[in-house]
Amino acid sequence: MKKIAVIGGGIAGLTAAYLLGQRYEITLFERSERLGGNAYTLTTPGGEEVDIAAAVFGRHSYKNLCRLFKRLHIDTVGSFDWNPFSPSLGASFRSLDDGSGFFLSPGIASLISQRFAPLRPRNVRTLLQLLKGLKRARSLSAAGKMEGLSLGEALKEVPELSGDAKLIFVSCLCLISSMHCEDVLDAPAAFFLEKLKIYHDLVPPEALFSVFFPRNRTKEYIDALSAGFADSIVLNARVRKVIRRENDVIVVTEDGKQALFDRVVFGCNADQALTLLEKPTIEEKRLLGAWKYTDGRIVVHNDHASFPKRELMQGYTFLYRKSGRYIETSVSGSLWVLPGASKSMDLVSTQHPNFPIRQETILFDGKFRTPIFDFGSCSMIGELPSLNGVRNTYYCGSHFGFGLHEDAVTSAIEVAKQLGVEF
């Protein structure tokens, strides 16, 4: 069997390794102490397992991920299984400036707590305004009138996306991109509108009915993907460089050891791949060098001091401040909403925290790298597949699409196909 080195143990690298393992001898190099990347199942002091980053997927938009789960026999639970008397997948928006809030939490306890405020005419109008604004924005984009505009500039052309409608819209984009608000507003409008067109089931109101979770957490599919080559996984790998020759590839680690392979697949971030390549091509420098990343802080804690009361913290809570054109927001997921979580669960997972968190309440404090989609990087997405096959090298990752699990899996499937393995 020919040998393939896979560098990167996130969902892209794992999917590529899983598929290619049917035909090739695989060695996977992961620089951290665990597999999964942004799929991270944390065990609480009480023994419960909770997903603190990637956890929710769209039934309609994640077609290849659903196919992968079916092959791996991963059981899922959807929002159609939601009990109206249990925590729901709603969204809460609370101002850190004055404590005011807008709560889209459809659970019975939440509705009673806020005296059925979501059903009041003003709030219904906000949701209708949001839907109308999205429709107008998509129409303008389809007509080519969003080309060259940043999202911030494009919003000026869509008056419906103002006030609370804009708050919901921009906050949801921060959620599904893991980007800061200023980066979202500076990104190409056409990119995000196309993303919303494809991943329409990740944002309200459709998200309330279409999203699903892995029933036994993301850990289950990470373990299932890696089971076939478990003895060939190198954790805490310190790859120093990758040397490509005419018919093979040499992976050199920091301790000077060398391993010979027939091919190499980079499932890591674009900038990391470029750093590892000895003598990258002009095209590799151009296409990989365009990408920037953010090290987004994620804190798992039970400090609820800055949050609304628990009944209103269902699903996601956006704690925000308004500063000029920006909405500085954190994104917090209520972990007790996850299927199977105990009623006593009180942990939240906060990304980009913008409020004080007491140290004694913190269970986990780490950083997750995610790509920044700006005008430079977005212009390269369509050309990235052209790098595959050149000098025995292949690439996959979420940056081959819109930055989500589905994009990572799809790009890995394409790499496997080019190497003779059908999915």
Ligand SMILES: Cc1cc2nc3c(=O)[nH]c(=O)nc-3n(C[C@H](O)[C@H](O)[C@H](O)COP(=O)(O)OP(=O)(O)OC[C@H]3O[C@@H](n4cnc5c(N)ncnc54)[C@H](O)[C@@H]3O)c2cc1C
Contents of the next structure:
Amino acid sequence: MKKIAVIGGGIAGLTAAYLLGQRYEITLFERSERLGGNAYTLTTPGGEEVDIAAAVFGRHSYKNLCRLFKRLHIDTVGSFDWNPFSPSLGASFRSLDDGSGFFLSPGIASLISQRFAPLRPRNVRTLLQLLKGLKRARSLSAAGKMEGLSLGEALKEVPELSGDAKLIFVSCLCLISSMHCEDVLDAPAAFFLEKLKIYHDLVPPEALFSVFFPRNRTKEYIDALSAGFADSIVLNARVRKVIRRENDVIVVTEDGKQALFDRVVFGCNADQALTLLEKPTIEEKRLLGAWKYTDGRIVVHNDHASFPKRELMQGYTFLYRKSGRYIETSVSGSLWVLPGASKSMDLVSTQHPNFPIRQETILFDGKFRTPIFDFGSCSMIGELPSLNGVRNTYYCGSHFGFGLHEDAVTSAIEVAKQLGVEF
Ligand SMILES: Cc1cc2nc3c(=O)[nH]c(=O)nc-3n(C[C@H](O)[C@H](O)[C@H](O)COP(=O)(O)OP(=O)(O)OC[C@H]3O[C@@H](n4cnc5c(N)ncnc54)[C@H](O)[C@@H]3O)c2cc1C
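Switch from the form predicted on its own, shown above, to the form predicted in complex with the ligand and output its structure.
Every chain and every other molecule in the complex is listed next, the one we just looked at coming first.
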């Protein structure tokens, strides 16, 4: 056995190809015109490079990603700055209805510009309520009392997570899942509570000391992962179908060409893999067919009209509207907080925009696809690895875990292991 086709050039497909490349001849098929999937470094007209999607990781919870970075010699930088006069990564919440806000940016400039508002009793109470609510939710979950409940239902069992505490909690879940609020509230509570347990260091206060960025942008590790098989990457690939036979696999492209491989690894999304399979097994239909995805719009712009002042948006800014039990929120990342950003940087990367953005301020407008974790898909996660090795086919991707880089990398390491390559 010598030749392996990898379909999908996101972090999962790339990691699988990088590891398997040590032993096999790899051909990587990527549908778009670039590698990286949801890891994307944008170059501004001024030549500056900024990460507009995945770029934030945790030192303790991203164990395999950290090992991979070490092996690739990828330098990283922490998000927290001990200098109180220099801003660190924070979170701001601002109502689009009445302009009121809650701004949590560590640093003196932020405190002064909002006249020490975070220290006012009402706001301190909200934060204490949030911590208490999280603790209660975790212990209810550990006692099995959240089983079968949606997050919306579970919140009713935790009175502390109401009002502003609920707003902060749910907004942060929208951030770490890229899902809309209604999907978050309809998702299984146990999924999110488990995710917060595993990724505890993405949550304040631990996040302050654990969250890090790749110093030279995500582009650096995408390039490093793909360097060893650069000549056998097919960009703009149009794979029509994948035919599995007893001892090999045929990848058929739209132009009718056929290429023969010994094995195939799907690093694309679950539903995309399913549409490519000729004669999927019953299990493939069941386990891959359960997944739905959000095509989340991301706009990179410098229209600051709806935002608070710059000192109050040092990290993520949630511009929200309350509508019944839902909160409709966009998530904006201030790109000037990223390592190496110039002092004049004023770009914001907004996911799920819910406010007007003037056309002339837009530098990038695109869609990034992420899994929806609902009762159907979540119940399949544990079984997904059982598909590996059947009919010369293997699968990896962030949907094998909680939707983050670490999950994608871990699932790719598992595929490599099954094909005889240890990491
Ligand atoms: C805005 C945003 C910010 C995020 N930030 C973070 C973060 O800071 N930290 C974090 O850990 N996670 C973050 N994530 C989550 C991120 O999605 C995952 O971490 C991870 O990048 C997903 O990797 P993947 O390889 O599983 O899938 P993807 O990145 O979706 O890659 C799948 C690839 O398959 C390709 N493909 C699809 N169909 C075909 C086909 N038919 N033929 C060939 N190729 C195909 C696609 O073009 C794509 O390149 C973020 C997501 C978004 C959208």
